[in-house]
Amino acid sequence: MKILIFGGTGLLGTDIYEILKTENQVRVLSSADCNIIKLENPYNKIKIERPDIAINCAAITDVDKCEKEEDNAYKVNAIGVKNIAIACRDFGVKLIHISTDYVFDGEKREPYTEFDKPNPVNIYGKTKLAGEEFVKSILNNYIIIRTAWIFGKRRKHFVDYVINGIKNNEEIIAVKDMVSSPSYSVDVAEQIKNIVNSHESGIFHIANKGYCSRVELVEEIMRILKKTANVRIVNQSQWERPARRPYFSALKNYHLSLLGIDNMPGWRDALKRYIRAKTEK
């Protein structure tokens, strides 16, 4: 199968091209090869490749710089997954497009399903919102990847922030009030490729089984590394960030669980399984 990734560089794109590249024609296109917010760009390069499957993580995911570049989330989050559809629906090519739990308000208080109406509370889960809306009307063969909380090995994020803040003695701060599914990169790649190679449609979570705060992720953490650290416990109205993040985002893996084909492990013992990789180096 011929596969074309936009944002095949990074965190989540880098293990998708890992793992499906065994078995597919893989092209992999970083933002700078590839910038999706002008029509042409996308669409030329499904024109010459040609593959079956379009997939896109390309996006701006620092949901603070969001708040503060309210025009440029929407075009690259927003307006740039339109072009990709667009160029999708004329070379008859699928398109996987990875969101997001925080296109979720957080008032729920239990995990979200596929079901559930989104109501995203900042920008950054606004723009997200609007990618998938557009993949929805432009496309009738597609499938939304909502995932949560991502780590692992290609860039930083709040699990290597930890991991180095009880490596360096620093001050770590963790909100108590922001509760999702920390899922491993990698998990959610060997689920993506399950569905690669299936012929299903429509929105599916795929997030590590379970969920925690902020301060539970620390505390498992320190229990794995089996070190202490210096932790300042806040809430959101403490941190004092641009932008509001939903209280409790959680994901249900409800549409692979109802189709019988739901292999995440859980958010422990993938976490663990990070770690491990990780310091094993």
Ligand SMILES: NC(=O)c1ccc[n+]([C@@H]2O[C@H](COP(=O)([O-])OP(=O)(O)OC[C@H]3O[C@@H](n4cnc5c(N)ncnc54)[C@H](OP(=O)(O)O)[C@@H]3O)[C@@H](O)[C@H]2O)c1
Second form
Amino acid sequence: MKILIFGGTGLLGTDIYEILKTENQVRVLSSADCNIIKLENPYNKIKIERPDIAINCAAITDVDKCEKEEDNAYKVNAIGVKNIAIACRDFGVKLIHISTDYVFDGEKREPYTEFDKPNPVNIYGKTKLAGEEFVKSILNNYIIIRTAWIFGKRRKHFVDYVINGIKNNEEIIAVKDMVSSPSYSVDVAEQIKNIVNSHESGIFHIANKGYCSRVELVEEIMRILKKTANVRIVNQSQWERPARRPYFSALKNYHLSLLGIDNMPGWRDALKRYIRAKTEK
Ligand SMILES: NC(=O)c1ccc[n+]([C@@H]2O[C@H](COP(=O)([O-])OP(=O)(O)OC[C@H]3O[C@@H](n4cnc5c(N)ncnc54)[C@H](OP(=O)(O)O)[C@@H]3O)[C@@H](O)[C@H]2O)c1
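Now show the form predicted in complex with the ligand, given that the preceding structure was the form predicted alone.
Zooming out: every chain and molecule, the one shown earlier first.
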């Protein structure tokens, strides 16, 4: 199959590329290759490349930056998605669009399914939900994938912040009222491969199984590394950030499990594999 990945140079896009390229003809686009905020850019790429499937990993993912630069966040996470969806519609391309656990408000206290109603609490979540709405209203042939708290090799993230803090004996700030499903980009990409090879459609949650707070995540990293660290435990109210985070945004891969195709391992197992791969380098 011919696959075109928008935002293919990011944390998740890189592993999707690595995993799909063995059996498909895959082309990756960075923001410099194709800035999605202008319709003609993704439109021309799709017109020229004529992929069977487009995957959209392009987004502004810095939650605090979205809060401070609302227009830019809407341009990329909502209008950019609309632009890709229009191009996919006009050239008959199936779109796999990546979204987030942050579309939920975090008040549920048990993992969110695809049948729960989104209600974002910050600009990032609002822009991502607007992107989902464009996909649903413009296309018939689409898959929206929501994932959460990704760690992987492409760029730094919370897990790396903790590993570096332990290594350099620096204070680590861990928020206790932020809970979600830490997810390994490689596992998410593997599950996406199964979806790509299916005729499925609709919204899918794809996260490693289980959930934890940021404090429990730090504790698990220390346990795997057999090291202790200087951890400062705070509430969101004591952790001054431009954007509020949902308190509990863990995801349940309910759609996958209803179809009997939920192959996602638990988050502890995923974390161990990531740390092993990183420290064996
Ligand atoms: N990271 C997480 O914890 C997490 C959690 C839940 C959901 N998600 C979702 O998963 C998807 C992938 O996230 P990620 O963490 O892999 O992203 P990332 O590492 O931040 O990478 C973002 C990608 O988007 C591209 N991009 C940014 N602005 C663009 C623009 N105007 N036009 C075209 N491309 C643009 C970047 O290109 P350059 O390389 O050129 O900058 C990069 O390839 C996103 O939809 C995100 O909302 C992520």
